[in-house]
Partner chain sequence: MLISKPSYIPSSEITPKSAYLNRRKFMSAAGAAGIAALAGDRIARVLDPKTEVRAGTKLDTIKSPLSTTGEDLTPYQYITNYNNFYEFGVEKGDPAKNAGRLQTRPWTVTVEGLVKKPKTFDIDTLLKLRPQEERVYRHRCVEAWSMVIPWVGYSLSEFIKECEPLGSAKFVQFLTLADRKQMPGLSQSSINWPYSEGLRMDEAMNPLTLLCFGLYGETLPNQDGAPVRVVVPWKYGFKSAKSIVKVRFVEKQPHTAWNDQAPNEYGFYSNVNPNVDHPRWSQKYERRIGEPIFKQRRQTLMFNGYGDQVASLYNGMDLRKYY
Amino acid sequence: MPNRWIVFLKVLVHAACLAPVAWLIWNFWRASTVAPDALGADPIAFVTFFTGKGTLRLLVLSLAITPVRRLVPKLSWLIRFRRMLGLYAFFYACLHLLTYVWLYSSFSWSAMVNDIVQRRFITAGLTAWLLLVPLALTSTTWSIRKLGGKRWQALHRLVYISAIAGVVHYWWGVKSGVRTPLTITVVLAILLLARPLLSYRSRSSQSKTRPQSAQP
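Would you be able to provide this chain's structure on its own in the form predicted alone?
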């Protein structure tokens, strides 16, 4: 794909990733001024779930790029969007964490420590965020050169553990009987299964195309 189309698509991706934040800020302003119900009956809960679901969706989209480009080689240019989507997922994760630290805990360290110890969904969510931190910090080309390709790839496999912890956080955070996390759980499960299956298929195709040694 020509570079000018890549640039155009990146602009669209930036706009698509930032539009929900702009919408949220706009409605937060409306809720505090002219329309108290702009964010529903419980604005804090709305913002919490909004940013949390945004994090998981972007994380899953970034994880989907590798299997898609393996299945459809013509879409190999999608790899140029993986880092962008991953960083936006981290951005939404930080907004999600800020919502908890600011609006729920009022920056009280004692309250946060008690929550981490006593509420398992908080522990799972914090684990997911902490695992994303080193990935965001090493998302640059310089980091890849410094760490080396293999070590960098090994480190960035933590994204799968982070995504799993995020889904667990989602399940534990909703009321018993609520099934809203089911869709993202199924999609993530498919992506996790696709990785070893596609690797096996790639090894099999390589072994079939490898020249056979001469027989005596």
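Output the form predicted together with the partner chain next; the form predicted alone has already been displayed.
What follows is just the one chain, with no partners and no other molecules.
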């Protein structure tokens, strides 16, 4: 994949990630001024689901890159998009948290502390967000070098726990009997299970092809 194409695709990905936010901000402004129904009947709930689902989708996309690369070696250039998607997931997660702090709680800290202690779905969501913070902070190339590849990688495995916590948060947040979180759960499960399966496959194929792979 030539560099020029990568740059072009990166511009596209930026646009695809930012356009919904721009759309949301524009309609948020309209919903608070000229057009109360710009975000539907229940704008606060709308913003919550918009940012929350956005976070999970981006997180899952970023988690799809590794298995896809291993399945289709031709697509290994996809690695150059992983950091970007991860950071956008964190950005959406921050917007989601802001929705809670601002629109739901009106910055009432006592109410929020109460929520965190009492409500497991809030606790799960907050855990998911907190786990993303060190990952976002160590997303620079400098950090990778500083930490060393192995340690960096170990740290960034936290994303698995974060994604699981995020999906659990989603299930606990919807009414029982509602199955809307099912799709994202299945996709995440596949992506997480694909990792050990693909490692196993490559290990067994390596042992078979070892004599050849020793050749130049």
